[in-house]
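First, one chain by itself in structure tokens, the form predicted on its own.
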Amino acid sequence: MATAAVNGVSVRYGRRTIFTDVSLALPPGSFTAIVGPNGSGKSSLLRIIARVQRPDAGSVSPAEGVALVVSTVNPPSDVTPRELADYGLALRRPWWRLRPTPGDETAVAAALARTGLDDRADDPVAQLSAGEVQRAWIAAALATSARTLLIDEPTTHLDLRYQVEILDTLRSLTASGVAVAAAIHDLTLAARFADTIALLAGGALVSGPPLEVLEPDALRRAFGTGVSVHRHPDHGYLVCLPR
């Protein structure tokens, strides 16, 4: 299986520079959690990924199967998880073919399952909670059988149990060999749940796991305040507090 990766990729906004330079791979069976401050670029790295914006510089090594979560958007309230679990696969069928195939229907009952929405899939999302809506997000894009899931901001506008749920969803995927990257904004849920911490800040990033990307002077830097790094007494992931 191909892994989705940029290569020397800058992007400008005008006369602004956003970033340069910047490589990242998303190996199979990975989570990377795309940190760093507002306007840093984030977003705009993961539509490169994805292929939906040119970078002003720099390759993007072509991969199947990319899908990009834009998590912000919100469905009619009337959408079922099963009807949004269909969207894309609907993008791909002929317009004069209306309703999902056999094998669409296997694959959205597929995803909703891996999700955990197969019991609420015919509810409208009006009834839904926050985090479960967002699954359905994400069974959308895994239906279209999606290698490398790509989504921004995941856990925006959660509280922190669905925060934890979303994330759980993210990494349980990693186990089937999804590439999993997420924009997300809390260092400490980032260390707990990622693989790798891509720190997008100053126009570069610098890759790795948790605990040698998120060490204080280089948060400070990024952040322009000061934050403290301990380890979780029990479970050992870093915890990043603000000073």
Second form
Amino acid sequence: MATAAVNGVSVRYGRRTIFTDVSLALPPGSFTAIVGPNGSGKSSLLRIIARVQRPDAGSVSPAEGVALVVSTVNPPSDVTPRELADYGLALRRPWWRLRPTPGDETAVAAALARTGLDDRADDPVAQLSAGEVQRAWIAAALATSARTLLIDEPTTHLDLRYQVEILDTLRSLTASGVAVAAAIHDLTLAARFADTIALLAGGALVSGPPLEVLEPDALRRAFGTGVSVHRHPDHGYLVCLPR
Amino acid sequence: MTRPRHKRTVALAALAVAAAVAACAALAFGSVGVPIGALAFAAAHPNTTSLAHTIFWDLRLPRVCIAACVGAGLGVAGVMLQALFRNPLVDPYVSGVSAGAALAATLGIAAGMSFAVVPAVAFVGGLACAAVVAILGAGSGATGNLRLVLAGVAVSALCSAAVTLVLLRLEPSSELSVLSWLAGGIGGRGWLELRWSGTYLAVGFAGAATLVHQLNALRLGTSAAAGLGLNVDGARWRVLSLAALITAACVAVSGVVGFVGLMVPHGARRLVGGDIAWLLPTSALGGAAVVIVADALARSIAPPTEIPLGVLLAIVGVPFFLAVARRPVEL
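Please move on to the form predicted in complex with the partner chain, as the form predicted on its own is already shown.
Whole complex next, starting from this chain.
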């Protein structure tokens, strides 16, 4: 299975360099949390991996099976998760095939099941919770047989329960070999759910296991404020708090 | 709410019947009273000569067909552009087509061109202006369409200023011709205009049918659509150029007929929901019915004077526009 990766990519907006010579690989079954201060280029990096944006330098691989979930916009309120999940597939059908093929219907049903939306599949999104809408977006990406799922700020605007629900959903996808990369602001949640942390700050990227990357000095340099990092006494995962 | 499939089919069929009834009524009634029996005879015998024959074959039938084409065209272009811009207040003229066509037609009339040529000149002017808008608005990437909207507004304002400048320097008789063209209407158009604008519309409609999936994806927003695999820049060009072609074909034959491209997609959306596959045919039929009825009224309310079609539709359209702006509207 191909690993989505970027090699030595750089991004500039006008004269401002966002990051240079960034490399990151997303192996199958991995969960990578991209963290870093505002404006460090997390969203740009996701768009580059998804080939929605061209880097100013460097290379991106592969072209197929990568979907970017942009869930900050609400879908039209009359759309159902089943319809939403078919929109990406529909782009891959010939124009005269307006209805989903039997194969597409199976893929949509499977994607809805994997995101736990089977029983809400035909309700308009206006009647769904914020977490369910988020999962419907993820289902739309999964239905296209994406093997690499990129998601920008999946927990924004969600309360704690839905944050955990979405991250649990993403985590469960990695068990079937899907590579997940999510831009996340909450360092503790990132450490709790991801196996790799990619810290993007000051124009450079450092990636590795949470314990290696989420290190107080590095975080202070990245965010410009003191961060204390503790291990949870019972569960062992990292807890990051501002000083 | 998502409508069940059979309800949408019923709505579409009902609209087709309504358009057909409107067409029959528009053929049967007009400023000149002709017995319906005589019209029916003329309709069944195309090779006879009589007043009823002339009225049916040379005046009313082409006019009803043009009204249907213009209404369907503006309805379809409205759906396409509202989906592209994710803005329910966008109408086909945001592409700059009407402003360009108006300027070209004004210059054509000012230069003394015959009225047979003016629609063709307007068509070319409309497309040229849409191209300028598209070029100025290019490069928005997957981030949005704001630059495109601004370019449309700016170029349209420039064209309007130029039209005013030309109008001020015209002879009163030419000025009247320009004003009546700008007000919109189908009076005096015949088979020739129908033939060539119909050809462009057929191309535009066929093209629009191939964009259903892309338009549905664009309803989610350009970023989300790009994330699902849509080449947003390519789709934007296709939608914009086909909508401009359709609108230019309409404007060239009818002048600037406002509000149809804005009102009809909203009505259609309330009938069949937002799915583009249903919305395009529904909006086409709805637009055809609206313009057929409006044109019949425009020529029948105060004969022999014709109320400009654009004026009549604006009188209905403005309250509708205000109501739309006040209520939450879905795409």
